[in-house]
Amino acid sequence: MSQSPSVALPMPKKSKRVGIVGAGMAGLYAAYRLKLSTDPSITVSLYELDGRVGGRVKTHRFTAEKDQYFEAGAMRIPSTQMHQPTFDLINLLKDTHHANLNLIPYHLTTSGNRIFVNGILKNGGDDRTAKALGFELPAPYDGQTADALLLSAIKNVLDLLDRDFEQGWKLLMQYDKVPFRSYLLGLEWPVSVIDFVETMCSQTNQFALSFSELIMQNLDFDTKDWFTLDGGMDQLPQALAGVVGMDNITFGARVQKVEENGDGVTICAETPRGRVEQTFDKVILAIPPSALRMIPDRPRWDSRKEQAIRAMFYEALYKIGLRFKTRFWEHVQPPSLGGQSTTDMPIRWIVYPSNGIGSKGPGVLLLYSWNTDASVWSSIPFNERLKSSIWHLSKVFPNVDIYDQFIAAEDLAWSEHNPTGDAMFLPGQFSEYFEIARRKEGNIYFAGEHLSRHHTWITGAIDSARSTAEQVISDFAFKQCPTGWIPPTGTEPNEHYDPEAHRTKVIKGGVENVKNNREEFEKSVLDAV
């Protein structure tokens, strides 16, 4: 009896296991990028402390009714080339994965937005020079607006970037160790003038940040067109998590140990179902420095790395959403149809929703402060926060019975939660800590918006996560991995992508638009006066 020929069965490929701590935008995008790799043996497991995905992308919904929500975290996307990765991701999730993500215009400012400073209430279109707003400045500063003064302070830097971007960027890095306030003092601005510009254009003590950080902020906020997701920004991380696979995410996981050993990297976490322990080939820590520091049992790296983890600055953020019976801000004269009001009171910014403009029924306002202005809210209980918010809001709308209009409120002080706030580097931190902080350590990698060159934004998280994921893929393959912002569906990109060269090109191309937008905005203000 003849024997049938033996058939050599293929040996199953050993999976390449990647553990990711954090299911915010950086952790989710890193997992997404790894799943899109042409290497099918890569598997991902995520550990998330909260009971949701998204990190600092968080939407609070008062009810299931349309437009009854506010953004407790990320709330807008500038329409610039720098932020194209976020738009590309949204489009990819829509087109390829059928995510219900609909962008609508976000109004950063509108003509009806009020100002309340020094006890003076100004309507949209009123005189907004320093003198008109009650700021006692020496001539000729007293007859200028804060926006005009800020433009005059940074115009030379923008011009240099326009003429020779490489030289301009070198100058920016040379000034990285200089606080923006010190830069303005170097221009022989009186302190009172600096305080006026900071009050009207930023928030208290923001000018203590590095010169380079403030310039990067201005590259964002001088954008004309902005967008947001209709129905809430948290739909983006939820859609991303759906593609990554919710089964791959362990929620309520407080990581207690990260240990590198001969078999890989072991993660131990306490979860609602008990202690879990798993060993991976590689681990990505996609969490802010504060969370990394609080992992009790983790490797201790060299002194410069540990200094960077301790020192990278996150500023406090405070938001409170107030639900009212009507959208009264759209019915006063002049109406605020989106945009925001500036005040010097603790509430600082009043953000009018860009969603649901003109609709009937209840509406939601957002009061928003950050840095020093946000820190004061953490010292008082919620009932006092609410009373203070409504009282101050009534000063901006003296002809509206705010108390009668009020229905409900919810707030979030980010300093009391895991992210603690958003990354905003102090002088010298970019040039001294950035490269050290994002450097991998053995089989442990790092990701997050703080490890990008575009702090606070979703695009920063995407930028960092993509770079980290591609480094992991390359290390698995022992070869250079081709890169790019968003890979073609189901494949890796064909062309090599140099993040630094791309960023240089994008910023250079955007400088002239930034300058023109500022000049057009200032012209419109002067014409109104």
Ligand SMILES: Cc1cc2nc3c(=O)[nH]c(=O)nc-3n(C[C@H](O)[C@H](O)[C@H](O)COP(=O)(O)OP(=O)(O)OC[C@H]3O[C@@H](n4cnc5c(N)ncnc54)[C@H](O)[C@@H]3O)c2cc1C
Contents of the next structure:
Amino acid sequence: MSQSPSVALPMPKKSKRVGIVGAGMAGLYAAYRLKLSTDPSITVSLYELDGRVGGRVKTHRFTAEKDQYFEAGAMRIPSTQMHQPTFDLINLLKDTHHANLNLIPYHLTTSGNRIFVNGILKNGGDDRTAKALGFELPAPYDGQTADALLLSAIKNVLDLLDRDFEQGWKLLMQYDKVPFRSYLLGLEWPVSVIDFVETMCSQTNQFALSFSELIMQNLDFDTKDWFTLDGGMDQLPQALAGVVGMDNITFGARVQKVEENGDGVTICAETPRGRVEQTFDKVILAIPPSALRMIPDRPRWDSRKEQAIRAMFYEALYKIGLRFKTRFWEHVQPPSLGGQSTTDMPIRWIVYPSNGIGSKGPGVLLLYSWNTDASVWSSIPFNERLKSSIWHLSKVFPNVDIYDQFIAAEDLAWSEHNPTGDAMFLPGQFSEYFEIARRKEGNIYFAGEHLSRHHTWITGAIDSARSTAEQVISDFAFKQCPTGWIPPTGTEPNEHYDPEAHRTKVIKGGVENVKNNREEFEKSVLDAV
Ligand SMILES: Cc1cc2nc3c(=O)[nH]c(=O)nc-3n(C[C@H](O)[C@H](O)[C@H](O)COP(=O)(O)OP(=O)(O)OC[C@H]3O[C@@H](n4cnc5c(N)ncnc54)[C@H](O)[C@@H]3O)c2cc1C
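Switch from the form predicted alone to the form predicted in complex with the named molecule and print that structure.
Full complex below, order starting with the chain above.
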């Protein structure tokens, strides 16, 4: 009997294991990007503290009926180039993975929206100059609207960012250590004028944040067209999780320990079923810095990195959704068909839903505050928050019996949850902490909204996650990037991403651009200061 020749079976390739902490948009997108890699040996496991995916993308549904929900987290997407990654992701999930995601227009403002400040109620279309709204400002400021004043102060910088984002960003970094309020003082605006504009266009004490952060924020809010997902924004992370694979996510897992050792990086998490421990080749921490700080057993990195983790500023955010018997705001004169009302009362902004406009039956609106205006809500219990919300809302709609209309409420003070709010950097934090916070440490990588240039938006979480995932792919594929390598921002998906080549390209491109636009750039700097 002849013996069959022995065949050398191909050895199964050792898998490249990536652990991801956090299944918010950044963690999910990083997992998705890793799955898109042409290297099939990359495996991904996610650990999520909550019982759901999405993190700060959270929709609260009062009932299963249509339009009976409000967005407790992300609610709108500006239609600009910078938010294209969010639209691209939605389209990809629809086209390639048959996700049922339906974008509908979101109305940021509409002509019917009322204003209530200094005890004065103004209807949509009424005079909104400082004088008409009861603000005592010196001439000629008193005859102007807050929107017009703000635009006059920042238009040059916004235009520069629109024309050439990288040049604009350089300008922002040049003035990053300046509080936005100081910039306005530098324009010789009286404090009362600054307070007027902050009250009407922003929220209390936001102008104490950095010049760069406020400019970036206004770049978004200067946008004309906006969109939202019909039926709730949480459909986006849910669709993404479906593609990543729900089986790859451990829910209810609070990661308590992250340890780099000879085998890779070990993660320990407390779950309802007990303690789990797993070792990976690489780990991505896709969690906000506040959550990272609260992992008791983790490596301590150098003092600048630890300072960045401690200090990166998050502003408090508060939302309360109120369900009423009718969409009464659409039946007053003039009606509010989407958009929002500004008040100087604790409720600050009344956001009218852009979904279901004109529909009959119950409707949901939300009250939204930021920063100092949001923090005050944390000081009182839910029943007091509710009473206060209804009482203040009735001032804006004096002819509607709000108490009779009320059905139910639900709220979320983000400062009471692990992210504590959204990243909004203080003066100097972009220039001092941004790069160091994003820097990988050994086989531990970082991702999240706060590690992008586009804070407080889904697009920032996507942008950061994409850069980090590509860095991981690159580190697996090529020789390991040295510790200290910082991912570039806003790179396009590129399977064979070579950090060194990219670095050279960025520097070269940057030099070329500065040369080409030098005169324009210098003029903008002079105009802006
Ligand atoms: C009120 C509000 C309004 C917003 N409005 C908009 C908007 O209109 N449009 C827009 O584009 N963006 C908006 N944003 C911003 C957007 O939601 C965020 O930028 C984005 O969702 C952040 O994603 P992330 O993955 O970086 O962080 P997160 O969403 O915070 O995800 C982090 C995840 O990590 C988990 N986690 C934390 N600690 C641990 C741990 N120890 N172990 C395991 N898991 C852990 C958390 O549970 C969470 O799921 C808003 C945010 C808020 C709060």
